[in-house]
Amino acid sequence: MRTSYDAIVIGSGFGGGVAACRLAQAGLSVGVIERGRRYDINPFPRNWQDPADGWLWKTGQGLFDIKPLQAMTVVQAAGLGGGSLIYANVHLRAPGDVFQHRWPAGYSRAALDPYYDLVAYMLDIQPITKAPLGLPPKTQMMKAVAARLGRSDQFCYPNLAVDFGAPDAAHRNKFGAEQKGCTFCGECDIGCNYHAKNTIDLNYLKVAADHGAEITTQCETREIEAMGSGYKVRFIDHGAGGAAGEVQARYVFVCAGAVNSTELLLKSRAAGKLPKLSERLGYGYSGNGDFLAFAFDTATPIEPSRGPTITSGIVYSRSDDGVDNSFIFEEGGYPKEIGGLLQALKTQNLFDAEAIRTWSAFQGAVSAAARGRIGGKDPAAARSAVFLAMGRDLANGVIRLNPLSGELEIQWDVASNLPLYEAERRLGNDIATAMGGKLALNPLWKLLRIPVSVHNLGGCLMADSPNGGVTDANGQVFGYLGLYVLDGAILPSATGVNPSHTIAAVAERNIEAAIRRIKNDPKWRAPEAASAQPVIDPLTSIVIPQGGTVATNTQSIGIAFTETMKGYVTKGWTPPDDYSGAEAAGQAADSRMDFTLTITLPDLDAFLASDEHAGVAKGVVHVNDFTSPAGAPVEAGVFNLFVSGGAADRRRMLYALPFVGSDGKQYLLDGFKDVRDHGNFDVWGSTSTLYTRIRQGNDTNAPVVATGIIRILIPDFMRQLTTFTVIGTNDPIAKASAFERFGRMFFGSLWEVFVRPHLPA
């Protein structure tokens, strides 16, 4: 790499490869910076039995970057091509009116189209129906549900950027870039060994070699710093031992991704080199709605590791109870080497509720899960089905940096986005029943309730203003001449699709604009774009009827209640379990702990039916020496009610509330409630005593700081009685109904620990 250039572009995927195409041919010099490696035919990873061997970020800098990030889990790419080297190929346009709210002024459906038709023609995107080998089972038995669920007006076959040529037949693409035919291996998603994606490398990142653009990989950007009339970017070279380097540019375009570009520009304000940077930076955050789910033992063969990864989708859009829902639901597939790690998902007792609280925990038992299961077939995977949704979520999250420690957070409300994923899961149930199978639900939100999200987007808001977002509507960050953010960080909004699509898109129009301007030509237009026709979006034939699409078949009606305890905390107690004691030294010190917590059941039928029985926790909590006076949030606590004890007679509530303390660190509160007979058939004592561990890390095997009681008094009890609501229905027959089998429920648990063990025999 040179030690400067007219620009500097900051990865490599649907908005880097834009931009560093589009620089190139309008005769600048262009260096690009990507953090991870080049992937050439057949370079990667298929080594099932370790996960070291060239997967994960995290260990040699592999292909998969996942962050576990409080309220949500991220999944990245690292490679050059970015995120289109592990995405299902998915090419669909935000509808219209998604183009309404929030987005600065000038964009439109109409206004992107052209600009959708660019992106069109340099991915060559096309549906399966293209396909020489036909529509793969999962395929047709999507459409034959959507009928069966009078959903046929809205089920279609998504453009997929996918090479339908001659199976395995080599050949050059029409940018000069070897590529085969797709074979329907079904390993889109963990990077194609044939190049039958038609992945940024082989399209926009070609022609922006061929025009001169040098490109450097495995050097990851650390900061930016304005100066002078340009900017200086610092990066780590990890192909020479994690050596430092910079580069100077006129212009820099950042493109590292939603998470990445966010932290990056957080980072730099952080140090001071770029202090200008819009307050509402890292605001806007959006998970795209993104929700997994799995459905098993279908009535006939799926083989979801036929075909390209997804295929086919069903919109859903209608008002649920006021709140307005829409999302697409689209099937899914994986290698056939991880079949038998999924079949193991059926099992009951794999993750335990009580052992399993924190990511951590649950990395872990997914680690153990998978030895002697990866790698091989199992016949029983051919009747299972994968499931992925992307709705419109309120885009109501924050990327941040600790205060204290600078690590990434991201907060999410997770509560306020339960109406978008419970109509998820709902459509999910009705879809793998319809396929005589039954769903199993992404065991992270199942135990956790942490979204898993692949198509991160905000943080960099696009806006008419400063108050609003981070830069203008061309994507030049507003106070600094010159300095771009052009990937997913910028949109103002869910898509309530898949994503990359209007990501490349908007990144056309915004290096159109900065061409124009560097250039000082009002007319610069990319030279393919003579050669681009338009092109029907499949969601154009949807059919939405008034008043929305058909409700579900299957019912989400929940329950939520508040609830506050009290009492005390002793720091540093030892030995941990004595929490009597460390009760006592802690109200000898007044050294006091509370909190208040709404905890919501969103689906009371899954919740009585779970051995988990998990509820989502939302509140404030307060520990004294480790939070301030107001406390500190808790947006993705766990609550289970009346888990197994290890014995018929007993049971156990369970508390895990993560918080970061005033100090900036992770914390963790992990309680339990005792619940059985102690001797003197003491039920309000067992039921309102949770005996408490404050552990510094989000992990359950983190050390424990302090240990103390907290309890439930009795007037915030009452009060507590008074918060109780069934969430999901105005009838009142129903709402009678759910506090009945909530209660039954409740109450029969209690008669099985504290009556029946006394009964005769």
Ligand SMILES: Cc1cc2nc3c(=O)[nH]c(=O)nc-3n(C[C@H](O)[C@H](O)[C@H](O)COP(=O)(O)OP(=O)(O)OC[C@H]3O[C@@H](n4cnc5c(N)ncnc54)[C@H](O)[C@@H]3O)c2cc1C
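These figures come from a predicted structure and were not determined experimentally. Residue numbers count along the first chain shown, from 1. What changes on going to the form predicted together with the named molecule:
- Listed options Q49, Q555, G96, P575 include one hinge residue for the rigid-part rotation between these two forms, namely Q555.
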The other form holds:
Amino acid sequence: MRTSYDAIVIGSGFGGGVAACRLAQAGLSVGVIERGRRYDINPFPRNWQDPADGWLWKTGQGLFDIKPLQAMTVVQAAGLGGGSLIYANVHLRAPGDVFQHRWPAGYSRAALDPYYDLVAYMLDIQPITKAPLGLPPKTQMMKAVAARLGRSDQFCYPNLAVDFGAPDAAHRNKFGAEQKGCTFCGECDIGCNYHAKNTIDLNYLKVAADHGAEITTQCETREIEAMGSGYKVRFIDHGAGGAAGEVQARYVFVCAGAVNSTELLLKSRAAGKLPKLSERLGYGYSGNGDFLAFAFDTATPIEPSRGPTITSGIVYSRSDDGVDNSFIFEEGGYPKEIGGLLQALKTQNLFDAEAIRTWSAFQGAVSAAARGRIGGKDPAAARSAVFLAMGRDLANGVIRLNPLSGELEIQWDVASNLPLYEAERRLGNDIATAMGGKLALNPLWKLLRIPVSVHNLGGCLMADSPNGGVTDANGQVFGYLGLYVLDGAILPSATGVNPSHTIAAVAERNIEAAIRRIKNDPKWRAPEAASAQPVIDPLTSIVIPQGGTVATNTQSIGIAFTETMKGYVTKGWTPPDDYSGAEAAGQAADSRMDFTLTITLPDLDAFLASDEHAGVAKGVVHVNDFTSPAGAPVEAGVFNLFVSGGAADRRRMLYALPFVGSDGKQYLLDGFKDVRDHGNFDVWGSTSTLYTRIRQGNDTNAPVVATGIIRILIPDFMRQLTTFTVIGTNDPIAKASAFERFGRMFFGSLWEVFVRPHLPA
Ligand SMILES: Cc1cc2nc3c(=O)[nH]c(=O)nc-3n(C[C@H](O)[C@H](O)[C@H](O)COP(=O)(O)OP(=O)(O)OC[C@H]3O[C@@H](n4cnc5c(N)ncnc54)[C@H](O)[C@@H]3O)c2cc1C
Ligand code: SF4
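What would the structure be for the form predicted together with the named molecule, rather than the form predicted alone?
In what comes next, the whole complex appears, and the chain from above leads the way.
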């Protein structure tokens, strides 16, 4: 790498690939800095027995970067070509009305269409119907299921960036890179060793390199500093044993993906290197409404490992109880080697709700489940499917650095996005049922209410002014001439469909504007623009009937209630599980702790059927010495009602409430009600007493820093009774039935604990 370039591009995914290609074609000297490895010349990882062998970014800079960021789990790629290396190849245009909310002036679908056409030309997109191997079984099954559910008018074959030439036959693409035709091996999301995926390294980056761009891989940018009329970029060279280095440029294009670009700017601002960055930095994060689920035991084999990962979609768009829900539901394949592991999700009680109350505990359970299962074959895998829905969430998340630890975290308001997730789940259940199978939820969501997103967007939004976002409508950072963000971070809203096509089209639009300004050439265009032809997006033929698409057969009627509990806490009490001692000491010192939470059980059927009986808790928690008297918000707490207490006559109610203390540190209110008969039939005491530990960190293994007890007081309980509401229906009979079923479960559990043990055998 040289010491300076005209332009530095950080990251080499959709945004970075477009930027590097066009800047190099425009004659600028370009340096591309990519943290991951090259896979155009090296094979993708395939050692199923060793996760450290090239798979994970955190162990040896592997391909997959999986980040648990508090309220959201983020999955992204590391490698030359970015997310294109492991994505499912789907290219869909964002529907026109997406651009009408929150996008800056100048954006519309019509204005973006020529850039979508250009991306389509560069990536040679086409639907599965062009594949010489025909339609895979899963595609046929999705089409049949759409018909069975009355959704044929909303079924489509999305365009895919896949080479559907003769299978396994080598040839050079129009940019001179070697590729082979798709063999239907089903390994798109672990990297295609046939190079049949039209990944960014084989087109945009190939053109960039052919025009002189210098690409450095295994080089991770750590900081950007404004200096004079340009920028200094500091990095760690993993290829050189972690040596630090720096490079300068007049123009810097930050394209490290939504989460990493935002992190880089947040850290650069925190270090005083880019002090003028907008206060809005980090805001507007969206998980693109991602919802992951599985179907097991389909009536006929769906053969998920045959064909590209995603080949079809069903669009859903309707108002559900006054909330506009809009999403696309896609089938997902997976490599045959993980078929056996997925079967583990079917096993009852594989994941113990009481033990798994944090991400790290979940990770441990998954690792244990994977041992002996991953890489193995299981005939049931042919009758299992992965489903992925993505839709228009509220884009109301925040990416931030924890003020004290400096660690990256995402705040995500699960409760306000629940209506979308619920609609996605309902359609998933309809589809699984229509396949003759059974739906299973992503266990992370089921147990911890943490969504997983592979389509992270936002954090450095484009806006008309710095009050609204971080960059202008062309991706140039407010207050910093020549500094651009050109990846998913600048999208001001969820796209509601797979976003890469839009990320690349916006990058094409914005790099054109940047080059016109840099070169003082108002007519500059990408050379390939002349060859690009108008493409009709498959969503154009989707028909949304008046009043929206049909309602799902699956109902989701839920229950919500608000609970207030009050009590006493003592900081640093030992032993940490001496709750009564800590309560008494807290009371003597008037050291109080309380919370008011709204607990939502979004789907009563699922709640009753599962062992976890989990709900989402949102509200405010106040803990003396840890929060201000006004308390700290809890956005995605988890509440479990009557999980097994280890004995037939014992149940537990669990509360896991993450919050940030006034000192900026992460804490967890980790509480349990011990529901059992102590011999005095104290139903009220055992259901209203919450033994509480405050842990420093967001983990039930984290050190306990305070102990106490909080209780429901009778007046608060009387008020709580008035807050019970049924959500998802206005039908009085359905409401009464929901209350009755919830009550039966609630009082049935008390019966099991307090009455049954005393009945004659
Ligand atoms: C399993 C999976 C399937 C998906 N399927 C689809 C799909 O079918 N269709 C679709 O539209 N989208 C899909 N996506 C999402 C898609 O991959 C992303 O939306 C897209 O890649 C984002 O593009 P980007 O340019 O914003 O960032 P990325 O493509 O993520 O590129 C960012 C690049 O920057 C590099 N980088 C990060 N930090 C640094 C640093 N500090 N220094 C240097 N380099 C850095 C990364 O290694 C990466 O190469 C999928 C994602 C996953 C994980
Ligand atoms: S199905 Fe196999 S060959 Fe085809 S694009 Fe996916 S990984 Fe490549």
